[in-house]
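Given as structure tokens, the chain that follows is alone and in the form predicted alone.
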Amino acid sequence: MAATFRIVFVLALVSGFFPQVLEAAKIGDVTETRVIEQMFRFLSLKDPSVRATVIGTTLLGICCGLLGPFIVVRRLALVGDTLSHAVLPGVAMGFLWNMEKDPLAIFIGASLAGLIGACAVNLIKQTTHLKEDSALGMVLATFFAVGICMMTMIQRLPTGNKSGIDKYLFGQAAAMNQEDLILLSVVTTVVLLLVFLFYKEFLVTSFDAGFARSIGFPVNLIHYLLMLLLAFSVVVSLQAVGVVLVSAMLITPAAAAYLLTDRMHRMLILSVLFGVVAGVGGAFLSFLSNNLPTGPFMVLSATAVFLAAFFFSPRRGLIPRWWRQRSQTQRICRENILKAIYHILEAGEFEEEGVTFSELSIRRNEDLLEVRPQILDLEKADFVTVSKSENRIYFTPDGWQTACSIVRNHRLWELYLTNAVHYAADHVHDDAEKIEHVLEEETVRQLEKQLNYERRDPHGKPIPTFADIEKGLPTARQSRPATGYMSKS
């Protein structure tokens, strides 16, 4: 949210400066476009221009998403942000070293301008009390600010507005020529080759420095070899998103794949997948309508991509996580009940083979209006059967086991936490409420080992066990067919 506010905020204060800058330029030249016309012009890939931002943005995507997730598994994504904001003043040396838009010269100039800024934050770091955060924000600030003044000198040169230098403040992809192309081509393939080389490395310090630093690895040449990969990547980046939104693309994709897998490698590959689709993306989005800006359009798909990962991730996603939690709940309440009808068959020494409506309501402290429902619920799972001529309840086999499962689990506790822990016997039944529905066999079956099989609870009530389960109710029959359906009235 912080990000987001400062973002716009950076916006307003350039568009002062750069009024034009905000009339973004889009892919082509045409005045008049057609959906579904534009959306075939550039699937065919016919334009040498939308070629170019095509190649362009998927080197993009691939660069920045082999480095995104060493970035976030390391909590660094402020060292990004920073670092794209910090190459401003490098871009303008770069132009201003021969007065033209030498994509080489400005390279150049970012990059040792990116890692001046990364040296000022340790060097802020080291020599005060600072803590990390305060001194990105210091240095982003700091060299944002001076770029900006730096470029706005640049625009009252003679041949300033002509220079193309204010597209790196919001990006410009379609203004990508040959030569931009094969300087992110370079970038990008020693990315490659260096990630691949010292992957290993990178995992290790990425995740615990100090077992590295144990083992023999050189952690700090390690860490600014990755500050230099960063500081490259940033920097053949701005042409195509811009300063002020180039650390998305790092850390967007990275996040996405963060969401989807636990394994590093699996994040780089999906990292790198959701780079070029958010570039492509955006590219495309851009195309399709005059004057929509690409960088912005890139960052949106990538942030698409994210959302749909924060939603719907099978592990992690907003959707699965309450679908599993609404799942689980509702098998609590529905074992609540199967164990409430257990236990009025017990009170009643199994003479009856069911229970009355209004027993159940008693026992569940509820009233009827609520009990009907879950009964419902109950017989709908094939829990139990109903029969609406004597109002009664009757288990099927299957609610049958999973009441004396669901009994045997919080008698097994409690007996364990007696005997084991030496907890009081009135003390033990709240925690036995809540175990008693995530035990799984394996633990019931050496609980009964470690109990010796004993066949009471703390409070003289039987365990059921595994054969009074299988058996079933300990009554003529184990569950009565269903002779209409239960009434609402």
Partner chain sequence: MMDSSKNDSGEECPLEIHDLTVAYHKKPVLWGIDLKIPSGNLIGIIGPNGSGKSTLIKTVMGMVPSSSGWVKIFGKSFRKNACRIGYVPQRESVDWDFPVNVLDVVLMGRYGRLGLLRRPKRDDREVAMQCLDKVKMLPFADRQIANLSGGQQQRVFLARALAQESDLYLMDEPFSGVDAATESAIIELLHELKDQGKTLLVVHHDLPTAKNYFDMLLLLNMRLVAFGPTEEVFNYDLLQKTYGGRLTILSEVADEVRRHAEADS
The other form holds:
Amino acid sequence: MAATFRIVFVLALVSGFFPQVLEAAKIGDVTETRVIEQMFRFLSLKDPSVRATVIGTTLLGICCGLLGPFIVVRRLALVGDTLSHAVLPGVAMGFLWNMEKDPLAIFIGASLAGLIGACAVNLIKQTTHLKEDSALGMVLATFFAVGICMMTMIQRLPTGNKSGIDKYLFGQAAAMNQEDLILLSVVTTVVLLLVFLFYKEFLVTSFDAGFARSIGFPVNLIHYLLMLLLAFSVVVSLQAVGVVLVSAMLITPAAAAYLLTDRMHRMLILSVLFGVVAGVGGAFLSFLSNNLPTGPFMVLSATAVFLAAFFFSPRRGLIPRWWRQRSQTQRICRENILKAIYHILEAGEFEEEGVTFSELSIRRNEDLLEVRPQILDLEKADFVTVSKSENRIYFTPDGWQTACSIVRNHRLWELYLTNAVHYAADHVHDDAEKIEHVLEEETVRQLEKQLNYERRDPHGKPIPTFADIEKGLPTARQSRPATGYMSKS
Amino acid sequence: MSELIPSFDFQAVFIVPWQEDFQGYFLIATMGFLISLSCGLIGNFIMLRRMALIGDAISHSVLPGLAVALFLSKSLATTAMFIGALVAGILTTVLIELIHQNSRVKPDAAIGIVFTSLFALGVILINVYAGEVHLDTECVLYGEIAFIPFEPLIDIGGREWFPGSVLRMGGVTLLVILGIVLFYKELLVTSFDPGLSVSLGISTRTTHYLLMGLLSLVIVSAFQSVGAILVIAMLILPGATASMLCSRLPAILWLTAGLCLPATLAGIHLSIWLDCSMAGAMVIASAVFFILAWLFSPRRGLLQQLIQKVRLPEVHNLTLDNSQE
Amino acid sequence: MMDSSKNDSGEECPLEIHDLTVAYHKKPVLWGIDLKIPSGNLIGIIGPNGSGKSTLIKTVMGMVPSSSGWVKIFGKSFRKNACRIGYVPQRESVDWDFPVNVLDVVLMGRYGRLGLLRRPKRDDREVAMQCLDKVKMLPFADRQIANLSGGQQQRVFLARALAQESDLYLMDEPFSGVDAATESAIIELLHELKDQGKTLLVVHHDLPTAKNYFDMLLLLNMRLVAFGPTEEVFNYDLLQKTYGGRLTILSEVADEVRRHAEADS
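Can you switch from the form predicted alone and show the form predicted in complex with the partner chain instead?
First the chain shown before, then all remaining chains and molecules of the complex.
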């Protein structure tokens, strides 16, 4: 049930991003059934090949999702990429072993090739002046070239069952057979077990290798263990994702998780979840589109998850951040208008109860057309009430409180700058204009205390006290617009 | 195994092909030489700036650009492809910057995410429109330089010399050489010390984007012949080999250029012998050159380091004794 | 002579270095260091930039290979006695965006004594919390480490070292980039540790404060210039020797060694 829900969710997510893909599947099919029927076939899980695919991609998501976070936080993302390209000659060698797609032989060959590639990168880095990026790129492309040459040589061989070997480039989840699945589940179990058992070791060596060494952890051994697990998981994922894109299954779900949490264990859980979502989602989409290669679809599903996290992560997402910034700007703008109203009232010795639109526009140095929407916005936020007949603006209790505390913050800060920090009196205003919006109640009280409850600011204006603000607290909203809660009368 | 690796016959591998189809092999060799020359030269600067993996990313992500351009123009029209790929290449660098500046994702992961996504998108597009465009996904990975002789030749000055792709590659190579000759000092200074270049009034940004543009251009033109992944080897290997052997940039550039022809020819003959992918064989040949340089370079080769290690303790004792006097 | 791991009073010597030479890229950075640290002292390592202060500590920790000589910790090799050393690396050495919170980092200090396959227990948490309290960081236990000031990050590292409950502490510039309050809090804590009989080696680069902070000083400039109680060692002649004058010739010689090694090849 939960799985079905998840799949539907992924579909909704991905189809939102790539509508043309779903449509395209329809165009491409001549003999095929409709998309809905295909969807049903997949979701009902009646088809054994579909079941195998779902199991396989779920395992794959778990396996890659568990290792990904360590790769991302250790900044080894591109090592994963190199490793995944470097396995290709091993795949070819494994095939040559007995001239057919024997999962175990291919697994051994590919893992070996991947490890040799990783060692070659290290060796080049240590013994030459070449930098890491060059070493990675070089090993990646060279191993891949060797692999490609071997593949093309195998293709022209007259003997052997070559079917399926070409699927290693871009991946085809449906091509996974029983043995592949067994291998995949064994590797996933091993990865799960080792990450669980050695979580502490993986964590501390990733965070601070020097420290880990100082408490006697075998840092290099743990690094190579991680590389070994990485090679294993890359190799078992090949069949479904393909050589070229398998690194994305390691990096992308983990990076998405990295954006959502600050704790490693949560990152692992999220990354596994995203890995599974991407894996099953990719298989599903590829199934819908008439068995196009699965790898690209999985990668795009993972990217969709990453983009969702990138834009919508509550704390780090682009959109929440933009929204917070916007609401902050809006708050500051409102507070400035409230302050202006206060200033007008203050200038009138608080005898008037409200201010007119024109007074406000003069004070703000803006024309009426600009002021009007701002006032309406304040009214909507319940800071002021507007009497249309008198064309006057009155504070609500909230409005008075806010205006009063802003003015208090402003003047206290000015006083603090001149008295305690010895700014010139004419230098303090601009600084206070910014600070007034961010000071918190606690700080303000400390300021007051430090300034001996001084009542006048450097320009001689009275500083509203906490009592002044409190006095404004009404019992209920009055039928008549609330008045200026005068502090002096 | 014996089926896999044919027996080596000097006559059949080195002489016969040229006798039978001189023009075909001449064209392939020319194309291979031009590709490795332009890639190798520009690759030196890419490596100096530690951007080898950006090159990797661009080479992968030009694919969706190519696919869209092919789909829109319904042909292998050169300009559309150039524009599409150029846009995709520049988009890649912009996206990478965007992700790692606006989140805590580190540059390496950002590169990994961007290029795999774009490449995946490209593969899907090509598969979906498979009937409409002539580009197959495997060719995308390792190219088909062996198809060069089958392209129609283009008429210049009354004689049909070269196919369009070779001419294009030639133009790009000239452009690369010209760019390096004209902007040598700008490229050098901005690669070595961005701070200095600012004080010299050289715009790091402009140089960066010019180089990126040139890189995209080279990758696009080489793409069909060597594919997305092998082109990285073409970028890095010749320069890396040359820098194992000499230390000054001009010398490295000359040596890079000098290495291109032997590597191409060796690759062609390797592929004739083994009957395998020609572009792959060219990369293997370049890699063999690198490995030779790595082992035997008189300046910093492995062998040299080994000899030194044996002799190092003596050096140490000697100098320590001196210092204690 | 034979029993070099014991000092005169018969207790184990926390750190003994014998004829240690370290070279980076064929260029020697530490030359023939001989050193025996008495236990229960707060020792400052001072010297100019590039004098090998950090290298000395890293070599003791086995993070930098030595060209010759050996290091013994409480009479045994580093590997055997790693759990008795607490190490505070430079603040810049880790990625502060790493997804862990303050308590997680301090708990790492307990990992060394946990051994393989064991997870931190309630007791370990308890110790970690106490250590956090000692550096006055308890209210920040749940904070992500990126949201800390430089001084607070340094305190977290210190708390982690405390959680190790070691006998010998090696600290790499714990005072760099911290505010004055943190600096005095740290030095207070270091004195407290010393009073408990621990030995502390602290890399320090500020000469004026060095005199007041440490009871012993180790003057280093590629060679061991002097080692002894602060009042004996902190004088013009020795400082002159460390920071300038005759000894700069060493770096010239070091360059020559490298050139020699390269030309020879």
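Numbering follows the first chain given and starts at 1. What you are looking at is a predicted structure, and each value in this text was computed from that prediction instead of being measured.
At which of Gly317, Leu360, Ala255, Lys461 does the chain hinge as its rigid parts turn between these two forms?
This hinge corresponds to Gly317.
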